[in-house]
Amino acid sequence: MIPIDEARAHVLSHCAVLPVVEVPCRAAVGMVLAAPVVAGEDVPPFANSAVDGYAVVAASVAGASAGAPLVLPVVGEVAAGGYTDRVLQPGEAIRIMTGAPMPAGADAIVMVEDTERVDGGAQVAISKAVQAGDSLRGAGDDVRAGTVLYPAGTVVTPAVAGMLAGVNAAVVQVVRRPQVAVLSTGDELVDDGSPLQPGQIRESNRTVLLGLVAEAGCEAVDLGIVRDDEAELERVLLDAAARFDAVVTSGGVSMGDYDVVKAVLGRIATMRWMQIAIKPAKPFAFGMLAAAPGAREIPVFGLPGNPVSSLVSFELLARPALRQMTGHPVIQRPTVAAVADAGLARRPDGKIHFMRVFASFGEDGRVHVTSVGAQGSHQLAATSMANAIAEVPDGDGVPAGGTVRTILLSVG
């Protein structure tokens, strides 16, 4: 058996960052910038009001108070998207809405809550003094034109995409999103809702893996179930190598197994068949596959067939590699030193045990974990409720109250 770190290093060494493409900023969410973005415009592009109220010359209302309001004539009104060429004079006010351009001559805004309309709105009573600059947003207050807004390597979140649109970066350079083909093999698998016949089981691995691939920031492509036919599987895999950036399969990677996946991949791809010192997910295969001699090679991830093993194997080995292909600066899930609220018992066997747990924040501010229950590699029901994986080293386990390194699959 080999250490998990050795297996992961081997996989990562073969999974290069994909080429750069240009996409509209709205389509870039979840992708990684391949070039810095320089702001081409000030944001906001002009000085504007931060509130609904009245634009004034601050010195004109210096003596205003609730007990002695000052009454000013209202000489205009400007709404967001509007404009006034009226130059405000001391002792005057202009009604203004949030986001509207500041009138020339004005240097402050009195919030509408501190005013009262007089004479049908022709005048306004101001009951609070303001200072120059109050409730005013200056041009470039958020971003100055010419500044590097985002460096290469920035992940485009919805907020980042909004800011890109705000500086007119309508098209950006990003690392191409990997297209990852996912397939299941086996005559025993059923996914069409039909009644099970003797020896048949419902397909679940492919469903899990499609979701995990998409969650990793890739485009998951469902190739369905391929029956136990070597010629058909070879055709599907070679076609996938020509069309996609990676392939994920499950099953047929254990030592001593004779399976069409092992037979076909052993013939058409450069594979490494591994036995990793972990539980579950000890068997794992990884290789490079080309559609034809001299063609581009893509990574193939051969995951174990048991559903829990397949999920854990993906999290530990396939997901970091796919994230690396996206150019993401963080390829691993976050890990914390968590408190085991109940003991996580195990027996010494020379392996690291990755136990599925439920994690939550305690009143002490630390992450606390408890086992989700059944830990068998075939018992997906319990694992489906886990939001973390506890890394329990070889030995007798972690006692109640002990600390255990924990991979967080989700937070909250």
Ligand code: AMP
Second form
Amino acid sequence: MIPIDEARAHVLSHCAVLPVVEVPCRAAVGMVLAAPVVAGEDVPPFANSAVDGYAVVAASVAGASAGAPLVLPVVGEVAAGGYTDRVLQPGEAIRIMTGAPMPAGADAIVMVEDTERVDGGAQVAISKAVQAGDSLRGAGDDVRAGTVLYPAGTVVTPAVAGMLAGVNAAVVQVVRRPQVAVLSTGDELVDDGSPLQPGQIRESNRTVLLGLVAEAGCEAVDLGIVRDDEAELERVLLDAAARFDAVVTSGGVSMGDYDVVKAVLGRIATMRWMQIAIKPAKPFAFGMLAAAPGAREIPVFGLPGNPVSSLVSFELLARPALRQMTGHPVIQRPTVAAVADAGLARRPDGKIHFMRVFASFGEDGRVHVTSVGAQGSHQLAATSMANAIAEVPDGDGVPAGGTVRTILLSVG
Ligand code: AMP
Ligand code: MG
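Can you return the structure of this protein in the form predicted in complex with the ligand rather than the form predicted on its own?
Okay, now the whole complex, with that chain kicking things off.
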């Protein structure tokens, strides 16, 4: 058996960041910038009003107060999208709406709440003094033209995409989103809703893995169930190597007579068959596969068939590798030192046990975990309720109140 860190380092050393593509900023959400984005223009592009109110020369309303309002003539009006070339003089006001350009001559805005219309709007009574710059948004005070808005490596969130649109960066250079094919193997698997015949079970791993692949920031491609048939599996795998960036298989990598993934990948790919010192998910296969000799090689993740094992080995080994291919600066899930509210019992066996737990934030500000229950590698029901995985080191387990390193799958 090899340590999990060695297995992960091996996998990561083979999964390079994908090439750069150019996409519209909206389509880039979830992707990673491959080049810095320099703002081509100021945001906002011109000085404008932050409120609805009256543009004034601040010095000319210095004496205004609630007790002694100052009445000024209203010499114009400007709305968002509009423009006035009237140059404001001291002692005058221009009615202005949020986002409208500052009239020349004006240096502050009096909020509408501090004013009252006089003479049907021909004049305005100002009941509060303002300072130069009040309620005014300067040109470029969000973004200055010519500055680096985002460095390479920035993850495009919805807000980043919006800001890219806001500086007219209509297309951006990003790392291509990996297309990751997922297939299940096994003659016993049924996924069409038909009644189970003796020996058959419903297929579940593919649904789990397609979801996890998408959640990792990749495009998940469903290749369905492949029967335990070497010729068929070889055809599907070679075809996938020609079309996609990675393949994830489940089942058929242990020592059984019908472990066809092992037989086929052993023949057509450069594989490393691992026995990892973890529970669940001890057997794990990883290799590089090309559609033809000399063609581009893609990584192949051979996950074990037991549903919990396939999920855990995806989390520990495939997910960081796929994230690395996307160019994400953070490839691992966050881990915390959590409090085990109840004991996490186990026996010494030379392996780290990755126990599925439910994590929540305690009033002490720490993360607390409790087992989700059944920990068998076939018992997906309990695992499906987990939001974290506790790493219980070799030994007798973690006592109630003890600390356990915990991988957070989701927060909140
Ligand atoms: P294998 O690794 O192919 O020997 O499969 C190990 C166990 O996982 C067996 O009990 C299989 O029936 C089960 N299994 C394999 N693939 C799947 C799948 N896609 N969905 C649900 N169970 C599976
Ligand atoms: Mg099988």
